[in-house]
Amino acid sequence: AMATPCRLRLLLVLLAAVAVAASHPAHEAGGCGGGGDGTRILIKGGTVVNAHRAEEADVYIEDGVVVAVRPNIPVGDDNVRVIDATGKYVMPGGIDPHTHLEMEFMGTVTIDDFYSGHAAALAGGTTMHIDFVIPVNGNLTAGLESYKHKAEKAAMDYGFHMAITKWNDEVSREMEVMVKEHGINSFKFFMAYKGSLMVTDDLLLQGLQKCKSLGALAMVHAENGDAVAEGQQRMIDLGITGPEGHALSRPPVLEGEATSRAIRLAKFVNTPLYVVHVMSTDAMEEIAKAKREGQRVIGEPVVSGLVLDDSWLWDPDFATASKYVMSPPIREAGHNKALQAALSSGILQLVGTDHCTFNSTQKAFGSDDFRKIPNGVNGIEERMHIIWDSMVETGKITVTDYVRVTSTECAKIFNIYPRKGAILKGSDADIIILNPKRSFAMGTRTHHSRSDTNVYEGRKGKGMVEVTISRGRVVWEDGNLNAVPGAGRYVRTPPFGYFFDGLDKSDAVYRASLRAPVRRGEAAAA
């Protein structure tokens, strides 16, 4: 007789897991899917912040989701891992939407891997980033191959746009299969490295285009190629080798002008855009003036632009002023502050790194000549924090913002929400307990990258990430890190996301606007 109820219980079990399993899927570049091992976390006493409230609240965690999100949860049974959070903020791990690991690039490699990289990320406290896959002599499918075997170390979720870096009716077929097969929902196109990875105005609209017919988000790194060419001769004509040479030869006004002219072709196309590491006033004025006009267009800043200056691109020692180096370039003392209020006020939208790490070594290539110096910074690591310290601690954004650009508006973006950049019922649990009291210190001696420089030494703050939570497992706790290679799963982004929506309604609109084709034959037969 009491067979019947126990295998009642048994099948609601196993349909349970069922769907969630069907909401967690295992996907094919990353290993293993779901938290799955049982793990059971209850964070209890802290404020729980997303983006779109903060509350008193304990926290939930079972097989890597988050179950319950609620005050006062009882511990229940001995195998719950119970963490006290009381004083602290609960949020959602950072997703960092703009990382370049083991790039091939100017001639050599990024020094962090998707292991190293990972495990700085989860140290700062991101959860989740979205790397650029390079095609391989313009093929997307060699380039996502490369991709997925070199992400078989990860050690947390990761995402991949893919860059497009020529053009042809192979690459347009190819884009197809990247959005309905693989997952990627967005494309970047390079404005600049004139004679590398640059595409002309013809190509970037064919690729704008087709983007819209795929429901997949246009990325541009918008600076103006051909000038920034004739900005470099101009420099070393004049004998201006050095890393100061690299800001002097790429000023503001290029990548306001590319700006502008990506933002005006999306517009003839009506398709939204999304302008990648906004460095300078002269860009965000532009995304501003389209935003005003009604135009789809996100404005991406990175954490270089946000708190640093092209001061130290001066400095006597090659070393220290060639980690600087990164296009657009760091601008002088003032942009920072413009871009710091234009992500208070929603002009810009999130926060990414462009985390493209070289060490002094490599570094030292353009030693006789800026042009061969590797471009890129760090950030993965550090950019929670600094953020918190630049624009919480200051009172310039609220900590339901800082979740909003650190982590939430990239998944919407992205089309990853709620599954990431929330704490709800049914998210991964990806959670970070930021203490809001405690200082951190910045530098190589205890950064994770695989970098002997750091662009943020010496730098100190209030907010520490004191632990941190990679769907349903406790990876960064009391400075001790836990990050496990082959336990990251990549994470599909679907296309038509939310900034796709009504753009039919506008087309019908303008195509009703036309007054044409005028039909004058008949008109004057009359």
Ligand code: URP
Contents of the next structure:
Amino acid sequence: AMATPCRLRLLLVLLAAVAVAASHPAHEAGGCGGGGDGTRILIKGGTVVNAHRAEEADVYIEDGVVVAVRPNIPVGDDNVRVIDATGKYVMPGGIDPHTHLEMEFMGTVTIDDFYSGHAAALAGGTTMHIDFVIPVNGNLTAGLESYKHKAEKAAMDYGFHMAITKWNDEVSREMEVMVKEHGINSFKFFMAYKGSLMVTDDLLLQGLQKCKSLGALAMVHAENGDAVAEGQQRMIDLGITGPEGHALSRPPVLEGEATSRAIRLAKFVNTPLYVVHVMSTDAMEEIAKAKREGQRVIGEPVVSGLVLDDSWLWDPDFATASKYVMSPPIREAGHNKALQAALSSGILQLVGTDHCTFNSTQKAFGSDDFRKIPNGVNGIEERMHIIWDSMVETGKITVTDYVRVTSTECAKIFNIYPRKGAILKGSDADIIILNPKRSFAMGTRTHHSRSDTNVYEGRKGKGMVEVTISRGRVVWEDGNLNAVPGAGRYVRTPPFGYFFDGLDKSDAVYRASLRAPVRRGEAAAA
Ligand code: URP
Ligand code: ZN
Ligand code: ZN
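Just the form predicted on its own so far, so send over the form predicted together with this ligand.
To see the whole picture, the full complex is given below, headed by that same chain.
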């Protein structure tokens, strides 16, 4: 995957990373490229797009940070690298809110780690992601330690969400430590995967309350896990053991039910809720209804749900069909277009990938029983191109909307804006240059994932990310990748993001509305 770097440079960078790592907490070390290495870049003549406006301007970068954004910035001296962006869009690098790199899951481990996943991301124009830390036997600290280690080879910036898989006083205390000491401001509750990650309503309720008190965002994987287990048994009893059984066993109604339940519990607690991988009209309609009623709910579609349909699961070839097994399942055609419309109209707010890649050997674990096919699809490398092609090129969203749904909204929700998700003076220089006139083609022959399969195999479209800049370093240019292990930094996400503003006021209104306790008997007479 590394096409250009000379070995000497890589060695020096690695030595620098080791030296820095020795004096910093491992997962915040990195930092050997970009910010601080003196690189100066001037991007000239492009259209600079932020979520709030697009303008003809130049961008000057120094030491990994955007120093100026305005028209006609003079070149200055010879030590400035000038990149001509005439006729192209200069945009914030993508931020993927939903990935699973090197995750232990369903008896195996996802094939992309924090290096190959980052290489793929950078080649596709994504410069940051937020991955889900999975606790070890329910223990959050042990889970974080494990992920810090996994992320030592990070080639781009990353943050962490954390899953909550059991509940007791220790977990409750650890959540506070994660927020206050480790920069994690979001916790995910799996309402599916019975027997492994699934939580009960009781746990979800405790978790929602704890999240609220910490200013942390509660995230849910919304499917009714008990009903899914029933649905799976029903398919097996009917003799349906192939990948199509996956879709048939967990229909949209189970996603709609869990989405509605999570939304209502979040309403009861009065805390914001983030619904990950919204795959069906059923779930999307629940989010739309809650939003119409003024509830703070965030809906995240993923690329697979937006552009694929479930027909692949009926493919007679197991290797082909099993590639598309993920949860909630990719739905019947029609759901995808409805999700696209919801993204255009703001019902859904930001696009993730749920990049959770297993190769064909791993998928074959379920060749005689769909319940054993590891769940997950790729997307970290494809997201920026597919959203451009399917949403901007078709006129469904504007160029500024594109920036909003692929980076800015994520940065705002997880409270790291405008350092990330913007090209403004002082922002990290995470930037892409996209040529709208060129075309892309996707698949295993050219992708940077370690997987031997790709759910977007053969997909072609308009728009090409020609350059990716990660904290001031050009890491992707003309098809050459320079992803440096250890160059990525951990990005802390502070609590009490904008979604928490004013919750104290609505809590006060609620308390005032109770007209209770009613004073009766002697108390009333006094
Ligand atoms: O199939 C999926 N989505 N795999 C990753 C785990 C999850 O549910 O997000
Ligand atoms: Zn999930
Ligand atoms: Zn996921």
